[in-house]
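Single chain ahead, written as structure tokens, the form predicted on its own.
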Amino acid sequence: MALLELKNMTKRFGGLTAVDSLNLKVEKNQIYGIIGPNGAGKTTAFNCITGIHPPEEGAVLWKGKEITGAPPHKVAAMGIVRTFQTIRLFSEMSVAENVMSGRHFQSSQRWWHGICHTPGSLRDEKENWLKVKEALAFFKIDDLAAEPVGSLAYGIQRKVEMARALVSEPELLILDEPAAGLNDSETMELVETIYSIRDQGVTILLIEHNMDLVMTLTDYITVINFGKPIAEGIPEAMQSDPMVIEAYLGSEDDDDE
């Protein structure tokens, strides 16, 4: 059984088909890409799967359990989180407080626990305070836990919403292009990272427009062109792909016209 499936998956806005009938199945500990030109519905594939926009027509399916619908917080509950193309953290908050946000989920306490300092809120917080620390230690970010995180540089920022994913202890982690903006040594860093993520029994999904890391990174692709797959296969097969080549750089008809 497959963790995630998506099942002839629609998406509409008024009278555009944004995802058209999308066919998908990730499997466990799997790092799986979802390829495609600009406007391909890509990421609105990822609204739908996180209960941001919910499908028209189809199934999400977690674990063989239809969620299709199902609003965002419960899905993060379950153990699907996301980061987004657009970095969204709290610019006026530190770096440890932001990830601290990501805990929310793996909370046994309700918010008078606090007010109390009951024992049982106190070791709460003890034990999602290690859990940060333990994120920005892997990121290498523990030496700006107390910079707010709007002053710093673009990839570091990139490290925190990835910790604050992370820290969440998701079974599924969606990154909607996570090298965008890098530069070539981050990039490849990135890589060592989501490697070392999925060998913590993490799956991944993610979008990503920089096919080198995308050929280097994931075990299997789908690639999408105006909402509708039109290619799977492993990255080897996807690079020869007449139809995948004609989606991303046209064909000899087009270049006639």
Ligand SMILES: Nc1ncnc2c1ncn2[C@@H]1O[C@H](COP(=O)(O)OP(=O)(O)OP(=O)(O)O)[C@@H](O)[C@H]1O
Second form
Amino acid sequence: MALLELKNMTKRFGGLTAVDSLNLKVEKNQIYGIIGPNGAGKTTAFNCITGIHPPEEGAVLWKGKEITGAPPHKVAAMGIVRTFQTIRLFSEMSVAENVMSGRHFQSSQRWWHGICHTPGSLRDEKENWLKVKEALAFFKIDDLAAEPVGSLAYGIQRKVEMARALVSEPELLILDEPAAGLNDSETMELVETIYSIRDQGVTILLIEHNMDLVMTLTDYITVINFGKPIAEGIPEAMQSDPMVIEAYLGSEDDDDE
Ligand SMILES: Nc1ncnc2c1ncn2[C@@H]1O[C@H](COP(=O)(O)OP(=O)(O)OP(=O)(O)O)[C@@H](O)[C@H]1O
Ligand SMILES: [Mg+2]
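I've shown you the form predicted on its own. Could you give me the structure of the form predicted together with this ligand?
What follows is the entire complex, opening with the chain shown before.
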């Protein structure tokens, strides 16, 4: 059984069909890529999976069970966690506080236990800080823990966002253009990071315009254009597929976002 399956998933905005009968199956422990030109419907597909824009038609299945239209907090609690194409962090808050905000799905305690400092809430708090410390060390940003996020370089903010997603201990990590805005050495570091996350047992679904990165990193790719899947296969096959070259790789020069 696939970890995540989309069956004929369709999302419309007025007269525009942004995602058009999308089918895909992400297997456990895969690194799965979605590629396609600007406006193809990639982010909208992620928004449908994560409950931001429920699809009008079709189904989202998580471990074989239908979760179509489940709200974002429920989807996250099930183990599906994402990052955004445009960084969404609390810029006034510190790196550690931002990463900690990813832990709130995990807490077994009610909020009033935290206020009253019950033994359970103290145990949770300790466990939360431990997870945050681990994540900061993993991304080699522990020395920046107290810095306000807004003052940090873009590449660091991307790491903070991934760290926040990881501390919620997802089974599926969804990354929307994780290399956008990164320089070459940061991109190479990202490749290692993603491999290492996968080696910890986390499945990865990502959108990316950087073709070198996609071809190196992914096990399997779906190509979409105008909301429709036009091809799927292993990276080597996609690189030489004439439909893909015409729809996307041929117009790579336009995609500099
Ligand atoms: N909230 C929305 N309301 C109306 N139209 C939307 C909305 N979100 C996306 N769209 C439209 O849906 C289409 C798909 O957009 P989407 O952002 O999913 O593309 P994308 O493949 O992620 O593109 P990019 O590579 O530029 O990020 C576009 O035509 C876009 O304008
Ligand atoms: Mg997008």
